[in-house]
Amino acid sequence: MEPLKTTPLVDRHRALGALMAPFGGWDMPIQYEGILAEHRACREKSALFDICHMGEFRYEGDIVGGGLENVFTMSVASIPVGRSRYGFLLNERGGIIDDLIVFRLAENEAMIVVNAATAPNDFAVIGSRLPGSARFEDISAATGKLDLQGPLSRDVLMSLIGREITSLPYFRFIETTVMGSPAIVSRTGYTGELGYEIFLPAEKTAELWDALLAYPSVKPAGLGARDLLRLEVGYSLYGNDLDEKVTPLEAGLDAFVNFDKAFVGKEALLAQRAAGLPRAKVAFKVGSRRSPRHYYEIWSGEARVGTVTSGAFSPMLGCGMGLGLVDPASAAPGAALTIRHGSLVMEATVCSLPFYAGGSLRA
């Protein structure tokens, strides 16, 4: 077994008393003070996440005609400079190799941000689909990434970076200077709150981490709180809700697939759409405070109809919540479901997403 990789902040995490655990091949902080306290900090003030484990690739070449457009489900060529877009890297069967965000840095430059566990395979797959004329580089090791999320995140960053941050719209970014180093600051995140993702040289990450934690309104938060926050707003998580056997159509994410252009996996998606989906994404609330878990069974009456892909107790709802893949006939809002795991039985009701819509995301 290969040793776990560590981020530049591993000593900081241990000094803060973080509970560390393996995640995607990395030794990562799961929680510091506690998942619920860190969740509350993000919903009410601001929370700081070490996301250095994620992967970043840089592309330099002809974005419009150089083959990049065929790699992803979204149109990269139509992303204006200074904006970013969410989409998928698919296999030939339409299964999701990864979900990712592409940043259009310049007319002929882009940065691709991918999940940690899938980064090596992503780099190999994308590289294999590009012609030799483009420059495609894995810059993950040289890049640090901190996420500051929460309704007070703008105030904190404004005092550190400047007022240019105040006019940054959702899914746009700026290339600026942070603590004397070049950085990309994007108005993105995965919590449902106003927030920013900061990319900077890896060797500067600890300095920025310390500076941000000096603000009384900022608390460190681990992957446990991050998972709870993303589930409350209904975002899918790769490895739980998405994998190479799930298509964007089954995952209810067809809004991020541009069928007006060519891309690897398109024909498989068109065939699946024509034949009818064999299963569909479902969101449900549990009629108690119990937490459904990944791989619990989903039943409708006396028939098993699917599997839970993500589940947790929601502090904002005061009940259990979950996502799953089910027989499409069982996914109608208001339908009654039963979640089962051995002798454990939970009654649930299908609902619409997001579970929690009161965040500051669009502030």
The other form holds:
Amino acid sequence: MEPLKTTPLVDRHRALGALMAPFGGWDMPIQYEGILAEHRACREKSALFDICHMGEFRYEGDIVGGGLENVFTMSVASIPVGRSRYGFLLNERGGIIDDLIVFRLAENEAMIVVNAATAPNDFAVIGSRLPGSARFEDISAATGKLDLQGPLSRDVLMSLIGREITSLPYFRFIETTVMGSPAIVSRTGYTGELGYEIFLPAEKTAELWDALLAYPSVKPAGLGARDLLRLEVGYSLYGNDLDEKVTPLEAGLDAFVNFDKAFVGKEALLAQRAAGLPRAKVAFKVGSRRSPRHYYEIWSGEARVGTVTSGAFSPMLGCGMGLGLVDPASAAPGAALTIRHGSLVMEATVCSLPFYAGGSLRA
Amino acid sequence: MPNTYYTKEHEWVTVDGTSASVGITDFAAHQLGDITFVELPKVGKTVKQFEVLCGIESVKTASDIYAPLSGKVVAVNDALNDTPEVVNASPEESAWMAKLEIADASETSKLMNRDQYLEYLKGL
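Could the form predicted together with its partner chain be shown next, to go alongside the form predicted on its own?
Next comes the full complex, and the chain you just saw is listed first.
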């Protein structure tokens, strides 16, 4: 097995007493003080996440006339400069190789942000689909990424970076200067709260981390809290809810597939839509504080109808919550389900997303 | 005079005459992280030493709690239904989970006393 990769902040995490664990080939902080305290910090004040493990690619070449446009499910050509868009990289069968965000840096330049575990394969697949004239580069190692999320994140960044970030709408970004270096500050995140993702040179990451943690309203948060936060707002996690055997239609993410253009996997998705989906995404709440967990069975009456893909206790709801893939007939809102694992049985009810809608995301 | 014993699975049991209170140790509570649910046993349930007594869940994982001694459950700590976080805050004082009517007091010989348990933790 290859040794785990570490981010530029690994010594900071250890000094803070973080519980470290492998994630996508990286040695990452799961928690510092505690998952629930870090979750609360993000919902009420602001939380700082080390996201240096995620991958970043830079593309230079024709975006409108071929290039990236046919590689992803969303239209890249129509993204205005200064905005970003979420979508998928699919295989020929319509399965999800990765979910990602494309940032339109300039007319002929883009940055693609992908998941850590899938980054090497993503780079190979995207590269193989691009025309030879395009310049395509993996800038992951040189790029640091910190996410500041929470209702107070704007106030903190305004005083650290400047007023220009205050007018940034959701899914837009600016190229600016942070800690004396060129950086991208993007109004995106994965928590359901107002928040920003900051991309800057890897060697500057520790300096920014220290500067942000100097604010009393900023707490470091690990991947444990991040998983709870994202699930409460119903976001899918690659490797749990999404993988190469799941299509965006099954995952309930049709909104990020543009059928008005060509892309790899489109024929398979059209065929699946015509034939009827074999399974569908379902969201459910448990009638107790019990946590459903990845791979627990989902039953409807006496029939096993699917599998839990993500599950946890929701601090905001005070009950268990989960996402799963089930027989579409069992996914109607209000339907009763049973979650089973060995002798463990929990009653659940199908609900709509998000589980928690009270976040500051649109503030 | 009550005596407290410990299992290798990090349960504690305080024996007072024929009655025993059961919980998990500070070490176990710390390892589990934030406790979100305690599945208390049913009053009247009988259990053999080292069999599953009940369950506990943290944000990270679900675990079994084993009976340190054989006996019958005569009381449970209902306060943990609404405030399972007490297990993190006070695992060895407030967060007892069940009281047992002890079936065989000689079983304590298979458990560790406090000094032995602390020594056992050092080896983990």
